[in-house]
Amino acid sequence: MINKTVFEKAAKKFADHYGEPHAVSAYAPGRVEVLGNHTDYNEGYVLSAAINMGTFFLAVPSPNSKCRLVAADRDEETTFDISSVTPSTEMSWSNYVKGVFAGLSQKGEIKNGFWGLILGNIPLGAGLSSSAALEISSGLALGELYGIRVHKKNMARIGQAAEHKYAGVKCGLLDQISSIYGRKNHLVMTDFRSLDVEVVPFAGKKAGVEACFLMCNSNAKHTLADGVYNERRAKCEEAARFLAGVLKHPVKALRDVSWEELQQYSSKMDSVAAKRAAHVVGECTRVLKGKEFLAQGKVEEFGKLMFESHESSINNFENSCEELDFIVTESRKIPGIMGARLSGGGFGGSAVILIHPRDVDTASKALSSAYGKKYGHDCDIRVIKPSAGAKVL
């Protein structure tokens, strides 16, 4: 879902700083991942949707070798050259860019420049991929721009890359992926081993199910650029390595364990590695399961696998906070909401709400007060649409 307005102070910010319209633009919107935590570099299975705020990019050929790059939300200007481009300590923003146009320059041939401009609606650090929107919005924009075309999967990978060398995360797919493949009204359902991406019926007359999810930025700000998110992959490679020991299957990654057979021998491993295992192991059963239950109509217990989660993140991954805790336990006694869990790579940021589109108007006035009551502040509270993905324009 575009927002047009933002398209057209985008496109007024564009001419204005480089006295010219702009000549490409593409969009790209953040995610939400409803199950399926830190599944994704597990080769494992995680259902997420493209939500309706996204980030726009708009570029016009340089006349030369020099990259203009502007983000309109700060007020803020970098420059490169074509033969060097290298990260950024000073305006880490412009990573994910500089990320994406040398992956770019791999698939084709790039003589010149190019001057930028992004603009979105994303909260940034709540947890819903802004820096996804960014990668896969410059990526369409700039391949358009110098006649480069990638296939959607590439383009993810191409976004993946700039996470892993230029801003030093060492992400999965997951948030490319669900940027790219979104389509409104549906879940966006993705074997990260095979890369097979699938669309599952989410809300309205297809499905047979009213729900919808509400956002619930904590506003408590998350990093993942300062080695939490490293450590937790680390755990997790550690334990599928001493799994692939003793079991008497190829295991390659954590996806390939069922949850029997990590509580065989979870005693023997390093235990902080066992926590997380259990945590992967556990959200790819969620996944499954909950695919059924939405074919089934079953959104209630749906609902119940969230909440799963988030325990898992709490006992297990260790990677919720205070702040989203206390939201979720909040959402348990509210009428209406059915789960509840964190989005995304957590220690801040947002949770996701599954709820009953006429139980929007209370749950919300609820959980905003008694959140306002616990610290101070309000957090900031907006109905989630599951909305189609990224695209040129």
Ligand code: GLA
The other form holds:
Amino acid sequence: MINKTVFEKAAKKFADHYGEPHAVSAYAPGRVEVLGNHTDYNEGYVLSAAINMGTFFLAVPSPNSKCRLVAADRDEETTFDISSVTPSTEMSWSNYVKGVFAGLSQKGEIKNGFWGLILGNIPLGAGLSSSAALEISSGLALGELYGIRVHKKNMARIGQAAEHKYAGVKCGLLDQISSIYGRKNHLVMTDFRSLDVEVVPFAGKKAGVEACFLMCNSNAKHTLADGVYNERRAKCEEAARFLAGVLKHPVKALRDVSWEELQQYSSKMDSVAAKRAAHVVGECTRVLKGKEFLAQGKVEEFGKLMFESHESSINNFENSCEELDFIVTESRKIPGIMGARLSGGGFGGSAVILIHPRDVDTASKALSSAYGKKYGHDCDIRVIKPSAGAKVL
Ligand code: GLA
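Having looked at the form predicted on its own, could you now put up the form predicted in complex with this ligand?
Expanding to the full complex; the earlier chain stays at the top.
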């Protein structure tokens, strides 16, 4: 769902700053991870959605090899030459675009620079993938500008490579895929081995389900770049290597391991690796069950899986934090809330809450007042609508 006011503001800022109107523009939404935590880089499954908040990227070709890039919400500008696209420490926001630019230049010839501007409405650090929205919006707009055609899945890979090489986060493909493949009123079901993407009706008449999501931003520190994410990923890979050595069938990733197999060997494994694996294997099972529940209209059962997922984050993956746990524990007591869990990398950011639309107001008030009493400041609660994916405008 494109916010016209934000787009108009971006277009005006572009014209004011560069003295000419933009030539190309693209929009990419953020995402909410509904079920399937840290399963993407383990080649498992995730149910996610593109959300009704996103990022716009506007650009014109530059007359030479220089690129100029403006973050309109920060009033910051950075420049670089197409012959030397290196990560910046001061303007770390620019690294996502630089990484995408570098990825695109491997897919087609780029002879001149660009002048670009970024503006969006995704709260930063809330675990809603503002970085993927920036990668995909810039990838689409610059692809259009340079006439470089890239398949959707390769665009997702270009965004992921930008995170790996320019931001230092060894993320999976969840954020980029969700931003690209989102559909209004649908969840995105992805198999991260085959990269098959299916959209699953979520709410409304077609789905026979009356439910919506709230995002509750804990406002706790959320940064994946500080190494904890990469550490979790390394432990999962260590667990997969161990299990590949003892199981009789091929194990390429934790996706290949069943709950029973893991139970059989977990006492012989490094104890931390065993816990991390329990989270991933459990999450893969929950996603598949969750998809079935949605198809049967069993939304309350789906909500229970979300609570289970959060328990597993606390006990096995240890990627929650006190504020998120408080939100989820309170959610269990509030009438109308069917499920809640952390969403995305973890260690802060937002919780996603499954709720009946009629209970949104009362539940939001109850949650916000409980949070305020405990922490002395508000948590930010928003209704999230599964929305359409990224596009060139
Ligand atoms: C972050 C990463 C994703 C995914 C989630 C956890 O959002 O960018 O690739 O691993 O964490 O599921």
